[in-house]
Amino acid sequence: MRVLALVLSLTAIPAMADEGYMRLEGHGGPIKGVAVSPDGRHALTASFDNSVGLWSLSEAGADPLWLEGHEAAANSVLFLPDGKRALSAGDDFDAILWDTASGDMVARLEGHEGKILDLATTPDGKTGASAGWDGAVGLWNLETRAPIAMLEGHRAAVQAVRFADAGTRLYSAGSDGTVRVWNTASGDLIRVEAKHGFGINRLVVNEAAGWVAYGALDGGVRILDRESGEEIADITSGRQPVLALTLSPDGALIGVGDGEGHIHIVSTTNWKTVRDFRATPRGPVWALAFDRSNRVVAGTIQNYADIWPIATATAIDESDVALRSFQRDPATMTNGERQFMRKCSICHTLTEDGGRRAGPTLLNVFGRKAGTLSGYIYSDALSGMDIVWNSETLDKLFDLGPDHYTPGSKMPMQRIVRDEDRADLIAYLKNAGADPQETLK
């Protein structure tokens, strides 16, 4: 049976679908990070739309509490052990500490000089760690909300961090293909635990069983003995890259998500496959987390998170999932529309409803002063700029790139190099983005 013939956020699944499946809907962009609370009653989702969603898993149909504070894509989330606080991190180089009862920001943790891809916390919740694309591992005092240290040693972006031994040791993995072990008290490097021929994206530590697992860019998933560094198992599926890796609460299962849209569930008792299915027919699985029932929560290229009962999870048929705007056949579009779908549509709409996207709607963008659309929270940088959007200013934006034309704004760095492509996009925005009730300026 097709499990995707459903759904509103967290509504009960019809009888025709597999029992136990849920969907968390409401984001306006792909889901980059997921987490389940220690008591199993709540979930967190981090999205490309800059937002973090806090969801009840015990109240069907309940609206999420939106945690707003990131000025770029949110990549990683976790609950602190008490469940009363949470951490998130994103492309804005910052980590944010949240109060999960009120949704208020408690503190912004600043210090990285690149996006943050992963987070970890000690068992007592007093210390946090962050993996930065600046090549540094951040250590943070979560009680005083102050930085402790930036650990340097990786020769490329740091992709993952995990504490061990009551927080006295920290594992980190990076694009340099290494797993490193640090003394968290002194900040000293203890050893290089593993060297892989390709970048390492994800880490899992199972202290009770005495092993550490990593997932890599080439699809490799290795299990290593923590003391000797010897390989215990190789659960590589042959699909690449590995983008998500998670351990079930009881340690009995490890979940792997890859760039080809599959979720691979493996027993940690005998290292045999329990379930291997395609969770999304187009695009990657970015994030995974198990709940207390050993269902797996998945964040993918879609604007929602799926919660899969492992025993009955089956491959998704391509016809069950609507094409995202940026996945449409280029041959069906004009060049201007194609440029919009590829460059703009993941962050912007051309409708009155901005759809919780990372950027504001571009409906009637011509004649609009930058940073002035009501209801959208702009960066301070863009709000203070004296720019009115028209053919000339939009051409400069895409020619020079936002990092040069609107430095400090939320818009990600990208350029449209060809004059023809910029002209076609601008013409498309002027026509498709015009409200018939308004007069274009």
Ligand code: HEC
The other form holds:
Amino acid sequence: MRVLALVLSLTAIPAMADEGYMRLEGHGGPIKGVAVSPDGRHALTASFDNSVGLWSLSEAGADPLWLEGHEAAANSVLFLPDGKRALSAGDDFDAILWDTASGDMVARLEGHEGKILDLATTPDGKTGASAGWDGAVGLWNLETRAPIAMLEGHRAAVQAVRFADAGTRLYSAGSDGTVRVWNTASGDLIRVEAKHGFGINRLVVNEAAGWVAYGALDGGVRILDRESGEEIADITSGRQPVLALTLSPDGALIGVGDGEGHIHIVSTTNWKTVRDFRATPRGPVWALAFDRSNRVVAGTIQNYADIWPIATATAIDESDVALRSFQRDPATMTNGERQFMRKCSICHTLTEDGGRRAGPTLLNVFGRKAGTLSGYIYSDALSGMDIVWNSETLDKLFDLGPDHYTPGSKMPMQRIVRDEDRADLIAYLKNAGADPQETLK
Ligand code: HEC
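Mind giving me the form predicted together with the named molecule, seeing as the form predicted alone was just shown?
Whole complex next, starting from this chain.
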């Protein structure tokens, strides 16, 4: 177990720790969304750990302001144009409007019946849009904080939304492989702008240049003329799926992040590659945003966001980067530890401080009454339950699944079907809890 503690504490800086390179560290889970403020001085990160971080880009190493309110993974973040408000959205089906000075929640926008994957705002900051897994595009009045409409038409999850033409038009794209254009005022569908044989994950609109670009599940990245719908360029790299797509503030660069961990930066004047590098040794690049200093902020499977100077970004030295805990060689673990690493460690630690994960630390969970660890914000459902955690109740939790045993709790649906796996996991947790020294040895 000493090895484990060591591996978890190692966070290597890329070999090219260059001028301008920065790392935003503090989240307890992978980063699903990133955004840079209009003045370029702040960044937002949305994490699997349920929280949103608001970071100063001028103070390296400073702690972020934590925006707490999502009850599941946060997926998407953006600054409103005046920089005073931010919007985030997540797996809890909600979007939240925040005050960026205080970090306070201003309003919770409820209405979707599925996760929200993407957000957009009009240039005046008065209207917001959300992309829902329920197949709907949400339109929100950000002044009254009331829903305006749920636009139905996509035949599957909506993955991306972007406004155009001073907010009078809205583009949406989704798993049904279509890009649609809506009239924002009437809510009417104007046309299906594009059809792709695979689901579309990301969308950007370059109004000045008159094109829209999308990135898809099969790795396809295509640029289409907004008027004619004709293809202007195809910058497909072959890596799939495309998970992130972003345009630089001046429109000169487009950044593509993919499921294989690469960042591909392309010039929008000649469609040639400017940079193409591996940004994480394993797993996907989920989110990208250019800042105002020729850098690109990247959210990946790692618990931190990297900010790469575009001019010098090169592939990270893979031998130098610690693997995430659940990527360790499973052959070196007992079955109980393996169960924990694979199924729990992304949301729970076995350390005193809980490591800023979505769930509370499971150190000393044996004998704990459910929902009572101080310092962790539980759902009302779990804190109201009369359960004490022990071998029997933990076994029930994963035999029946949290949705049945602790209905209404924030813990996602999951079951561990094999009796033996549950028993090994419980023995592992008990051992870790019974003797804290044991976990550090
Ligand atoms: C995707 C995130 C996620 C995963 C994966 C996850 N949990 Fe949880 N877990 C949570 C959250 C969030 C809570 C708090 C629930 C609430 O407040 O309703 C929680 C609560 C718990 C609790 C109650 C703790 C207490 O203090 O009352 C136990 C026990 C627990 N989890 C065990 C596990 C185990 C064991 C695994 C792996 C098999 C696991 N969890 C996987 C997110 C997760």
